[in-house]
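As a starting point, one isolated chain is supplied in structure tokens, in the form predicted alone.
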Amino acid sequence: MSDAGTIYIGEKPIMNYVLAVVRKINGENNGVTIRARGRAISKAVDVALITKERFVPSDIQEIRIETEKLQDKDGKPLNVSSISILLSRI
């Protein structure tokens, strides 16, 4: 999926997290990436499953974790874990 149906988790509350994935899903996207890092990783499941159990009838069609090579300010390799969660309209 391109970027334009891709929602990044970040700092912000889980709320509005979840009414972006809402409107992506209920555009012109039948599906939606959330994708997150870290820690953040816990509040992208939790966008998922409470847009899915409250707000869009969806399905979670795929999810992938991975670990990402990053850089940290010194330049020295930082491993990262990070989650991509396919939801799709039902």
Second form
Protein chains: 2
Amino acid sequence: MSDAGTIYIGEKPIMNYVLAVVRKINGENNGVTIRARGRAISKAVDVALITKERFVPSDIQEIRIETEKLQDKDGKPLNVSSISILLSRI
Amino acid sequence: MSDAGTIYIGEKPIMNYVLAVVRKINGENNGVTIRARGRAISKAVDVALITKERFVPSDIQEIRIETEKLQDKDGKPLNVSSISILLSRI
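Requested next: the structure of the form predicted in complex with a further copy of the same chain (the form predicted alone having been shown above).
First the chain shown before, then all remaining chains and molecules of the complex.
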């Protein structure tokens, strides 16, 4: 799925992301990928479950976890876990 | 899978859990379920990926997320997200 159907979870309050996901999943894509890294992973899971249980009848189609190899500000390698949750409207 | 093959992720340092998972996955079960709630979800993902990439060749067989309905200390309902990651030795 392209980035057009992706919501990246960051530092904002959780309901900001839920609303973004609801808008996207009700749009033309019929589905959305919720992505997060590091400590935001827990929030991504909350966003997916709150959307599914309170706002849009939807299925969790796929969950992937992987290690992303980034660089810290001094250029040293930095391994960060990430999650992708694909949510589709029923 | 029964609780005999489950590691619950909590407040301890991450490598404690990695070592517990490595011991379990190399034991009689050939697999282990890593479970966590709330903010420990990110740590559970780290534990699964560190085990798989650095210690035991293994596959992530399944990832489930769900909302657990608990009670807070005053008996009020409390919804908490949880994750289960099933890791199997290759």
